[in-house]
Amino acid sequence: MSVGILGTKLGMTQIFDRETGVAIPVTVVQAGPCTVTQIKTKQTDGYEALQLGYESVKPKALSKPELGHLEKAGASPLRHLKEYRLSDVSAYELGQEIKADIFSAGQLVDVSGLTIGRGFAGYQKRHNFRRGLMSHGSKSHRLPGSTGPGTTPGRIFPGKKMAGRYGGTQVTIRKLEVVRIDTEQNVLLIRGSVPGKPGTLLNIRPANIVGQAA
């Protein structure tokens, strides 16, 4: 596995092809900096990963655990930890900026996020249920209809798709084009759209492609 980045998602927005002048449609992401806050080696965790801290907070936001583990790395208060497993961490030290040049133009990279969160929601909307009839005196315009076994067994199997919480789950999409990189802002520009709304966390890291390490 290789080292990826946190970022943020901004928005999205289009940019232009300047040899064919075709629209791309890009989601902006504000990808990093992340600061190295714990780097583990076979000799003491027993595998070796490379922890990254992202986005700036006061003090008080954190525990005291969290604000002594934080200062072993000199970094400053961080509300976002995450791991990523290395065959090799010896490139890295503590206290270490990784930033968003750390990806190229042309890159393929898996974004994995929350997607939104759509609260409680009925049977078209979480599931795209055909509606009932409109017709006067139809009493199902967007009922389920039959929800399945009466006497025997007398219940609702389970996995059964009903109304239910809807969005807020973590999604990956993988194989997503890096277009271009801001490397004085780290933000970079990625084809298509990822998950959440603007504001969400997302871990960006490359694509794992068959035949490729990774």
Contents of the next structure:
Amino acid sequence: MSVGILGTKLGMTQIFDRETGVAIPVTVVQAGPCTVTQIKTKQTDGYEALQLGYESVKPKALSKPELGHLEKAGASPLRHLKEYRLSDVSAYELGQEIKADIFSAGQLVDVSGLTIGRGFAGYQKRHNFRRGLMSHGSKSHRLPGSTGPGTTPGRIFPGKKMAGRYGGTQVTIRKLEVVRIDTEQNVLLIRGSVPGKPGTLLNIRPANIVGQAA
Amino acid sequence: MNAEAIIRSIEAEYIKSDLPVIHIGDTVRVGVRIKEGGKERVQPYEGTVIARRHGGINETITVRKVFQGVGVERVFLLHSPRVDSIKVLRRGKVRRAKLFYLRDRIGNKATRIKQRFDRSL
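Mind sharing the form predicted in complex with the partner chain? What's above is the form predicted alone.
Below is the entire complex, every chain and molecule, led by the chain shown above.
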């Protein structure tokens, strides 16, 4: 359990490895700066955690209770708050800035965010069903086919894949490599793609590797 | 800085400034860096530019040549460090942006592109 950072997806590009000349696909992420807005300790809250705020906004965008909470930390109005559970929070203090330099090049990270919303999507887009014939008298162009047996059981089993809302859900992409860091601009270059469109809020934290104590 | 400007500034470090002006139909010699058993050398590849794709750091050209009666096409990522050098040998006169019709042509004469002299090498 270590502290992560909130960021914004800026877009994708590719860069080249100077030695081998291989093109590396990277996502450019604005990571922070985040402000420590609350420190939760065992005595006060029963567990240890750090609350970070990201993306400064106009005061009128927030409610009075939200503004009051941020004022306690001496932070400017911030849109997003996120908690990171830690084993020890004594190294941090209220109002401290967390920047992209908590990561290093070559480190593995987990990136969470909302995927692109696709609205009410059909069988092909949502579940990769095969489509029917488009011609030769066929009318089952994008239909699901059979959804199950007949009189017995006389119902459709729960969990049957059907059309419906697709995308717009939180997804974590695990173990992505940090290719480069720009500490001046707080920009991370992460190998591969991350959820959502440019401008989406991302939660970036050191990779959680199963079987390895963080 | 906005997102677009940040991405451009990252790409700027990798974009080559010394690339020649390449038009469709030109004959070019591309120096390709090749690693063989720990040794690196530059291998030339010569042919006609039949297509250009994408822009900025993703820009590529497709170079076609006929080698031992077999058509060969290679796509080069222009800004890649593996592309060591590009030299324009001959300017061609063509009326298309994509010369895919050359793939269907057979014979030396039919695949020839007229040279144009109003563009400098």
